[in-house]
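Encoded as structure tokens, the following chain is the form predicted alone, with no partner shown.
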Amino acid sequence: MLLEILTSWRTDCPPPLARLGYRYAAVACAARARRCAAAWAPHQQRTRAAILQAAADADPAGTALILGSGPCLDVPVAELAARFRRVVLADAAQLPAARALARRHPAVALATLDLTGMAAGLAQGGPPPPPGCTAFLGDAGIRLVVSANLLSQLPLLPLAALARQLPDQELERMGRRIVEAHLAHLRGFAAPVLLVSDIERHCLAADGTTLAREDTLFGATLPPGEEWDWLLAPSGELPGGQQLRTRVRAVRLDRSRSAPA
């Protein structure tokens, strides 16, 4: 608990985002990553490998933009900094781990921003603003864009803020709108884009049988890509020995491909 308090104090997060829970969520995710390090390691390795493969196909004479950088456990920051002229780590809250990487590597910069485009309006308590983000679309120097295990997380805090305003069906529709707005943002870049996201989640009993399945993208779909399993909550993390396992997909997106149905 003390470590989490210290991490929270050292995490940069603008007040509107902090009020919606982004600082708390970032610190909690980092704490879970420490607790579940062994279970998460294969997923993190697969994500880093997918990013490095995409980086190898990109022009290094520019910027690599990482959306959803978090504590950078799934982002090969040192390798990207050695390859690209500039690396931007973008997230709603900048944890101490990301800040340390920016100090260590001169090519690395931090960008703290809301990738849903909704936080400012929600923090004011008004009606739900339309989701959408255009950050960095005007930057002609970007040579690679990575959305790193972010897509399914984007709707969570906005929907929590709207839970008292909207009925369940409207919340589901808003969740899909947020997901599709991020996909539209990614497709707006002229540079190559790699999307890594979980696409479904399974709740497992202690004996491994499936208790429930959840569509983590609210009905949105992605093109085919490389897939693997991520043991998000191993035994001991949840009550009764239950586990959470997600299916992850790594997809190359570009303007020439049709948008998901």
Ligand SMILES: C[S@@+](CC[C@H](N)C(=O)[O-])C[C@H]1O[C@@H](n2cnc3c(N)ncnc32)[C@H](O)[C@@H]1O
Contents of the next structure:
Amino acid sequence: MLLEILTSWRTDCPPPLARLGYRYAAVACAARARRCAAAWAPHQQRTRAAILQAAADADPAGTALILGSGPCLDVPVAELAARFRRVVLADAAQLPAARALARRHPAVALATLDLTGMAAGLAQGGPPPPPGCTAFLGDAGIRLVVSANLLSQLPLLPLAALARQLPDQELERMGRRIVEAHLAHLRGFAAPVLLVSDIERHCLAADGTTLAREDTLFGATLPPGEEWDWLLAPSGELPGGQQLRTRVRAVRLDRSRSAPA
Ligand SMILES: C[S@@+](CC[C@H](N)C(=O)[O-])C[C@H]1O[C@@H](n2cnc3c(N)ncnc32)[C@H](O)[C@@H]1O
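Could you drop in the structure for the form predicted together with the named molecule? We only have the form predicted alone so far.
Every chain and every other molecule in the complex is listed next, the one we just looked at coming first.
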């Protein structure tokens, strides 16, 4: 608990984002990552390998932009900093781990911002603002964009903020709009884009049978890509011996790859 309080003090998060819960969520996620380190390691390794593969195909004479960088457990920051002229770690909250990486590597810069485009409006109250983000689209120096286990997280806090205002069906629709808006954002970049996201979550009983299945993308679909399982909540995290397992997909969204042959 003391560690979480200290982490929270040392986490940069603009007040409107902190009011919506982004600082708290980032600190809680870092604590979960510590508790589940062994179970999460294979997923983090697969994500880092996918990022390094995409980086190897990209022009290093520019910027690698990492969206949803968080504590950078999935992101091979040192390797990216050695390869690219500049690495931008973009997240709603900058944890001490990310701030330490920026201090250690002169090529690494931090960008603290909301990638749904909704937070400023939500923090003011009033009707739900439309999702949509154009951050970094004007930066001609970007040579690689990575959305790093971010997509399914984007709807969570906006939907929590809107839960009293919108009926369930509207919340579902808004969740999908937020997901689609991030995909549109990614497709706006001229640089190669790698998206890594969980796509489907299973709640498992102690004997391994599926109790419930959740579409983490609210009905939005992704192009095919390499897939793996991530044991998000191993035994001991949830009551009754239940576990959470999520399916992750790594997709290259480069414009050149989606162009018709
Ligand atoms: C599962 S974590 C990603 C883990 C990270 N890639 C790593 O290497 O450890 C999801 C991240 O998305 C960020 N996030 C969620 N909503 C966001 C938003 N609207 N704008 C920017 N970042 C957001 C969270 O702060 C969190 O760091």
